[in-house]
Every structure is written in structure tokens, then in C-alpha cells.
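Only one chain comes next, encoded as C-alpha cells, the form predicted on its own.
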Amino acid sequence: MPMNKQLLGGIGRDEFLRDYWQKRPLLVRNAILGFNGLIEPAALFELAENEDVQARLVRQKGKSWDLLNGPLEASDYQSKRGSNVWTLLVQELNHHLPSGEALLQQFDFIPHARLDDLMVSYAVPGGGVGPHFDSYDVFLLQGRGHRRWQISAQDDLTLIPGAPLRILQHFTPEQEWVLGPGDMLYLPPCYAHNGIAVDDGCMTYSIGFRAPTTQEIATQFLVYMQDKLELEGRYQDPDLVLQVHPAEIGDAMIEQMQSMIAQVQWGREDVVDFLGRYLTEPKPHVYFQPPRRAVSFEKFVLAAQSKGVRLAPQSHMLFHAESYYLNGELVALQGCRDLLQVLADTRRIDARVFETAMSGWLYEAYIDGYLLVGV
């Protein structure tokens, strides 16, 4: 997709990454001209009723909040406490709308490995999720209506104890703007912000990025290594000597165990393979729907040659050097590097460049629901 030069307010991609990314906020008026959102409210509410969709309803009364996880019903939007101020949050809109997937592609100046999802929030006047901070970068693109954003670079990120949301205990706004349709605000990680709907039907689209903690990465890497390890040997002590204290863990045992554990080693190739699988692994709630009436291999090839193919919205594909990963699996396909790279980068292969050498692997991906015919 060609770069929308206005998306960053006329700032070049390199300049944005150098001067703003994870450094300071950026407000862009008319980032996407004529943008009024991707989904109508009625369709959004219908999505929130689906048990396969991650939806949350935030209701507030004064300084108290409650959180209700989906699937939601119409009655959930009516508060029983005399207040009707609420916000609906729906995650992964890019999984449900082709236009949502296309919107994310406009942000491909950030590596796909960092991209999380597209969330949309719908709020009544005064609605919001309270002053908070995110541990990741976020672009806040306004659709319908208007939202007032207050931001602060404050160091105090103490949260209200016991609150169902991560709401800041103290928030002192330093800057404030009202964003209208097509306006966008970029915020680096840990930048305190508070968004308040100005009018009814206010809808904001959040492009979020993943930033796993060191603990999460280390834990998942150890799980990866556990599945990969094949260590030989067994503990043995033919020279065992009598101990004064039978309950004591002896030095000889400790030294032998230490040498056994020291056999667990890894290198760069292991890290690459781990990241390829880990970063493309679908989230636990994500599932793939195989085609209801799968066509034969021959018909699939003919359709791909005339219509092209594209990754399913839930699919995630990354690569490093000659290794390609799709949805947590290493792609078992030799050659075709250029087209695999095109598929990973653009999420599609046009009919005019389709190669039959890839047909077997593509057909398997189609049967698994990872791939769709037509671009």
C-alpha cells in the first residue's frame, strides 16, 4: 500500500522514527482525509455480542468504575446505578473487517513483529476508560465524533488500588486537544493520557504495538528450549561416601547437577527460530476457520492464478534471512524466497506474479484457513 504522506503530518518515516518513536507525542490533524471510521455502531454492537470477539464494557459513575467482559447484551449498556456513562471496547477489529486490516497496513513503517492489533472504542458523552498509561506505543485515530485528549509526561504512574482498570491515582494534564474525524495522536510508552468523548457515538481507533516484558520472553524461550532439548546422561554416584547428615544436599551432587544443567546451551539460530515461532503464534482465543467447501487442488490453482491469494486476517507471517514463519510454524518450502517475502510484507500475492511452484504449500495453508483466495 502506498504511503499516505499526510499520515504523519508530512513528516517522513525516517524522521518520525528518529525524532518521535518512543520519544515524544505527535498530533496530526487530518492524518487520513475524509476518514469517518470503519464500522457503524450497530455492526459494532453486533460484534460485541459474539463469543469469539474480545469485547469489554466500561461503565462509570463518578469516580467508581466497573468492567464487564463480552459477549455483551443490549441490557448491559443500561447501568443499574443511575448512571449511563459507558465505553465499549472491541479488540482485533482487523480480524473482522478487511478495511481494518488495510488500515493497519498504512503503519507498515513499524515492523510487523511489533504490531499487535486494531482496537475500536465507542463512547457516549463523557465516556472513557479514565486516565491511564500503556506500556506500548499507540496511535489514536479519531473516527466518528470528537474526543478530548489530555496527556502528561508525569513520572508518577501509581494506579488506583483495587480498580478493575489500570487507572492512575494522580493525573495532572500538561496538554489537551479535541480530535475530530481523521485526526490522530501518537503516544510513546508510559505516557499518561485520558480520552473523554465529547459527543454521542464517539469512536476512536487504536493501533497498538506489542512490547513483551523480559520475564515473558525468558519464560517462553525456556518453554521453547524444553520442547527442543534432548540431553543424554543420568545422575549417578558410584563414588558415594557416607554423609554425617543424611538430609544434607552434598557438594558432589550440586557440582554434578550444575554440570548437567550447563549442557543447556543455545545460540543465535535458536533465538531466531524461537522469535519466528513466538511472534507469529496466534493468541489463545484466535482460531482459524477452514473453508466450508474446500475446492480441489486443481481448482485452487486456477483460482489463485486468476484472483491471487491473501493471508487470512488472523494470520501472522514473519521472516529472517531464509527462514519464514506462519502462525507459529516454520514454513516448509524451499525456494520461492521472493514471493514468500512479498506475502509476508504485503499479506498477499497478486495473480500476475503467482508461481505454481508454491501451489502445494499455499493449498495446505488454504485448507488450514491460514490463506484465502482473492486479493
Second form
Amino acid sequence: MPMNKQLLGGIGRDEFLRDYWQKRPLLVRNAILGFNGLIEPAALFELAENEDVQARLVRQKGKSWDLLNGPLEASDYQSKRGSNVWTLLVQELNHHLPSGEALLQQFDFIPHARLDDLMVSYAVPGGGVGPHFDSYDVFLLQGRGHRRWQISAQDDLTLIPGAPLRILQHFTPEQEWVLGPGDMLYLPPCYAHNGIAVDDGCMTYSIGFRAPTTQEIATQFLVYMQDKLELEGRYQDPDLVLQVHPAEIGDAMIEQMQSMIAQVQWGREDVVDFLGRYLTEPKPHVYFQPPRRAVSFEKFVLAAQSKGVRLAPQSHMLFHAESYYLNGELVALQGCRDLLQVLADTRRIDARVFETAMSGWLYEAYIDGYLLVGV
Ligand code: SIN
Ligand code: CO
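Swap state to the form predicted in complex with succinic acid from the form predicted on its own:
Once more the chain from above appears, this time first in line as the rest of the complex follows.
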């Protein structure tokens, strides 16, 4: 896909990173010219009925809100509380629609390791999820209809206690705009915002990012290290001397244990290996669909040579130096680094550059449902 210079309102991608990313909001009119969304409402409601789809329905009555997790049925949209203002949110549209995956590729100027997913919201007039802030950066791209966005750089981020959604107790809008099809608003993390649907069937696409907390990354790293540890030795005390208090944990014991624990060490390569696995690990609810009728290895190679291959929409592939990771695993393939890089960066390998040397590994990925034939 050719680069869309208007996506960031004519600002260069490096300029955007320098001046806006994680710093300040950016409103872009006509970010994607002619954009009117990726999915029709009826198809979205159908998707939300599916067990494998992460859908939420936010219903609103005055200042009170409730939240219903999917799968959703038609009757869920009819409020029993005398109000019919609601918003449907569906996550991971990029897993369910090829056009969703293609849209995310326009945001390739942010590393794939930071990307989370594409969410879509559908709201009736007046619908929204309330004034709130997110911990992550987001690009809010308007599909069909119009949405009024109010934003505020306020420091007071106190939430209404006990609410089923994260709603700000006080919200003082500082700027507001009505966004129409193809308009886009970038918001850095922790920027207060409120989006209210103006017309019927307003659909907004959120390109969301992720940034783990220190606590999360450290905890996960320790889990990784636990699986990797292979330490020698056992506690010993041939010099044991009589203790006054048999119940006391003695100093000598503490020192020896401390040096045993100090054997837990790691280096940069452990961090790289951990990150490759952790950042590509599929979320718990994501599963892969192995081919219903897998073709033989020979047929696979012929098909790949003529049609190319691409990552399954749910697949996540990253690399550092010579190490490639796909869906939580290290890629066990020597050579073909250039093509693995193409696959990781663009999610596909064109037929004309396909190399048979990598077909053994590709076939395994195909059998696991990580890879599809045809670009
Ligand atoms: C929405 O699309 O209604 C909510 C998106 C957001 O505020 O993060
Ligand atoms: Co938000």
C-alpha cells in the first residue's frame, strides 16, 4: 500500500514521533480520504454474537452506566431500565477482517511491539463510554457517522468509585471537535477524553497500543527465568555450631542462602529472548485455526511458490538481531534471515521472492494455523 501522506495531516512520521507521540494530541481532518469504515453494522452485530469475539455493550442512563460482556444477543440492546443509549465495542477487528489488518499497517511507523489491536465502537446518538482516560496511546479514526470529541489535559484523573467502567469523576473539556468519516484524533496516554455519537450508527475505529507496567514486565520476566533456571548445589553446614535458640534462623544460614539466591543472574540475551517470547505471546483468548484439510508438504511448496504466504491475522512476529519470534516461540530456522525479516515487517512473502529453503519451517507454521497460503 502506498504511504498516505495525509494520515498525520501532512506532518512527517519522524516529526510526529518527535512532537506528538506520547506528548500531545493531534487532530487530522481527512486522515484517510474517503474512509467510511471497514464493516457494516449488521456484520458487526453478528460478530458480537460470536463466543470467540471480545465484545462489550455499554449502556447508559443519565450518569449511571452498566457493562455487559459478549457474546451479545439482539435483546441485550433493549435496555430494561428505560434508556436506550448504548455503545457496542468490539476488540481485535484486525483478527476478524483482512481490511482491519491492512488498516493497522498504515500505522507501521510505530513498532509492532507497541501495537495492541484495532477496536471498533458502534453507538446510537448520544452514546459513548463516558469521560475517561486510557493508559495507552490511541488513534481514534472516525468511520461512518459523526462523533463529538471533547478532550482535556486535566491532572485530576479521579475515577467514579465502584462504577463498572472507568469514568472520570470530574471532566472539564478544554477543546472539542466533531469528527466525520476519515477524520482522526491522536491522544497520548492519560489524556482525558469523551466521545459522544452525534448521529445514528456512529462508528469509531481505535488503533490502540500497549505499554506494560514495570510490575508486569518484571513479574513476567521472573516467570520466564523460573522456567530457565538450572542451578547447582544444595544447602550444607558441616561447620554447624550449637545454637542458643534452636528456633532461630542463624546468620550463617542467611549468608549461605543469600549467595545461593545470588546465583540467579541474567544478561541482555535473556532479556531479548524473554521479550521476543513475551511480546509475541498470543493473548489467552486467541486461538489459531489449523487448516481444515491441510495439503501435503509438496503441494504446500507449490502453492507458496505460486501464491506467496502471509501470517494468519492473529499471528504476532518480532525479531531482534538474528533471533525471530512467532507467537511466543523462537523461530528454529537457520538462514533465510532476509525473508524472515520481510515476513515479520510486512506479514507476507511474495511468490516471486519465496525461497524453498524456508519451506520446512513455513509448512510447520501452516500446520499450526500461524501462516496462510496466498498474499
Ligand atoms: C469509543 O470509540 O467509543 C471509545 C474509544 C475511546 O474513548 O477510547
Ligand atoms: Co478512550
